[in-house]
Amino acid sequence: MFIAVIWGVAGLGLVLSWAKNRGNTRKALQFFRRAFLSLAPSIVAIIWTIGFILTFLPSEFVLGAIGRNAGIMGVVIAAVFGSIVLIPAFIAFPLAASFLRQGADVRAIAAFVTTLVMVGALTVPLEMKFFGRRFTLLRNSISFVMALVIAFVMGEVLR
């Protein structure tokens, strides 16, 4: 029902700048229609890693991995396995959303989604580089520490 008010929203919209300037409205039309057309491939690619993601993993896994009985264990799982995958925040929101779904703990998500943001155990040789060794190794253990209390607090809070 929400989706159709938004559509009907929508066409009364295209309908009232139609009838008010059709050069503007025309113009807005064809600037959708190469934004749509430019973000379409990543929207294709979101859908196929998602499907690819849960095909390969079984409700079964993911529930005992990172379910609500997996406990802190699987907040933690669910925060290392985060650190270490670098997987872009666009396809990451969704498939945390089908975890969800799937039954996964609101903990272990918020783990995931954060360190995924925060943490980035692939690129430290990177940012060892850029910024020093003992900084990196700082700023990245705090980042997953703070991961875990945003994991608890949101568990807490979303309860």
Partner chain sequence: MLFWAIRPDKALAVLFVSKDYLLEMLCILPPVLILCGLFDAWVPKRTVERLMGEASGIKGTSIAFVLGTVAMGPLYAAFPIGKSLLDKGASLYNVAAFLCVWAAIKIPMVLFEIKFLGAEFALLRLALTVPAILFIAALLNTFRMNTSRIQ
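Based on the form predicted on its own presented above, generate the structure block for the form predicted together with the partner chain.
Left out here are the partners and the other molecules; the chain alone remains.
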């Protein structure tokens, strides 16, 4: 649905732009070509790596290792795991829910879900291309720390 809308908007935009000003449209298409060619190889490499990680390090195994007794280290491991993998929400949330039911630490689950979305270790090289090393490393490391803070606050509130 969203994909159809965004293709539609992009297509319509191109047609309108072409009707109004060909020079500007050519500029836009050049931008597209340059950006796509520079992005695609890195993204394919990232996707390939995710494939490897998810195949050899099943989420069940890692989340299973962070039960209620794992303590603070369990929370940190969960946060690190969430930072590395890229799992779509429609897989991650049911998985996290099943581990919560099996008695996993709520802090670990919160840390995992939060770093999963906010920290992207695999996309760091790509992010650097756009925003530079300093911005990228800071954004990811501060996000990691904030995810831990969120996890511990949630642990206190939901106890």
